[in-house]
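This document opens with one chain alone, in structure tokens, the form predicted alone.
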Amino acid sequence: MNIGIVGLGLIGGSLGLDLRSRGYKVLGVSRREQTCTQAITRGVVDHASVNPAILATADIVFICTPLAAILQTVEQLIPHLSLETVLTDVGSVKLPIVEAIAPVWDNFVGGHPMAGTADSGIEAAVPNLFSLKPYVLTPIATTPTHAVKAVEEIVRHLGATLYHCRPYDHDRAVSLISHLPVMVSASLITTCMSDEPDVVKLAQQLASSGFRDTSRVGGGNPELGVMMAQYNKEELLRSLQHYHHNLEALINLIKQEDWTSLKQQLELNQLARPQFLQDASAMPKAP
């Protein structure tokens, strides 16, 4: 089976490394010749080109570009693809992507691997990035069964944990556990930088693992954060409003010196957190 990958950054590059190691022939497309050369040298792809015509023989094509470029990329690919080719993407927002692409390409399956690192580019690609990580597929009523099964097979070969849901449900869920944390973490950094210079300098010297953990996603790729907000605006705003409400509740407990209620809330949080961090290998998979 020939697999096409458009966008040879962290996700696309890691995908290529894993698929080639499992015996697939991988064809890569990038905007830059230099990236194509690096991808071949690193063993990410068998062949790579800036010309999408290289994908004429691809059975499945993964669109691994930034969110803003996915639809345009598909439109550019269509003249070069077989009508039987299955398209899928890796974008972190699904509803607008599925609504835009499904009408123009029948064999499209929305997808989102919940994996990544703080690094980017072909240099950041690593083997086994998807192993035991959630990988969500968002087929709709008109998505052909054979297209879904084709992508499922690839996901299972990656060692990922497969889930199915509606595009809308996906976007609501990731707004809570992915997009909201980016904005909250960014706000934390802004708050820390807004104090008096001497205090900020001291805080920078004292910052340790707690700050590192809570600030990591807020200090990540700004372009990615903007795209999360732009493409998942309504759900992110809903999550931010809920967060604001709960933050106000904590503020009021502290103002009122209601330490008993504050402790009870923190105890509930302590019990709830592990439910969001379960070992993916122990979680139920999609049928």
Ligand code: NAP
Second form
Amino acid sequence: MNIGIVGLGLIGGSLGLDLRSRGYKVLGVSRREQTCTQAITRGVVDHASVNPAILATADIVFICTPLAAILQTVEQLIPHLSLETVLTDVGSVKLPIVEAIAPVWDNFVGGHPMAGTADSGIEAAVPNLFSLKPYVLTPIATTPTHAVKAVEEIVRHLGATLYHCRPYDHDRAVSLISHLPVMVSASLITTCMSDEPDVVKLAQQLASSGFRDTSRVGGGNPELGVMMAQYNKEELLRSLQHYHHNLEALINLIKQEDWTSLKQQLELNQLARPQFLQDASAMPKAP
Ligand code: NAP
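Form predicted alone already given; the form predicted together with the named molecule follows:
Now the complete complex, all chains and molecules, led by this one.
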């Protein structure tokens, strides 16, 4: 089977490494010649070009360009594809992408691997990025079953855990567990950096694993963060407003020195976190 990947960055490059190691022939397309050359050197793809015509023989194509470029990427690809080719994307927001692409390509299946690092570009590509990570597909009523099955088979070969949901439900859920944490963690970094210089310096020397964990997602790819906000604006604002409300509640408890209620709240959270993470691993997967 020939698999096409468009956008040879962190996600596209990592996909290529895994798919080739599982015996698929991988054809890559990227915007810059330099990225194509690097992708071949790193063993990410069998062939690479800036010309989408290279994908004429692809059975499935993964669109791995930034969110803002996905629709344009599909429009540029269409004249070069066989009508049977299945298209799927990896964009972090699903409703606007599915609404834009489903009408222009029948065999389109929205998708989102819940995996990443703070880095970007072809240099950031790593093997096994998707192994044991959730990978959600968002087919709609008109998505052909054979197209969904074709993408599912590849996702299973990546060792990812497959989920299905509606595009809207995906966007609401990821605003809570992915997009909100990016904004919260980004504000944490801003807060730390904006104290007096001597205090910042000492804080920097004392920062250990807790700060490393809580600041990680806020220090990631800025373009991706902006895209999340732009494309999932309503859901992100809803999550931020709930977060703001909960933060205000904590501030009030501290101001009032209501240590009993604060302890109760923290005890609830101590119980809720493992339950939240455990329930997710016990949830039904896609058949
Ligand atoms: P990335 O590392 O920046 O890679 C994107 C690649 O697309 C770049 O290497 C670039 O190739 C190409 N590209 C950039 N702008 C383009 C444009 N305007 N037109 C055509 N090609 C363009 O980004 P990424 O993190 O892999 O993200 C790619 C997709 O994965 C996004 O849709 C994102 O929402 C999704 N995603 C990201 C993560 C994450 O944690 N990073 C996780 C899950 C899903 P050249 O080098 O050739 O310019």
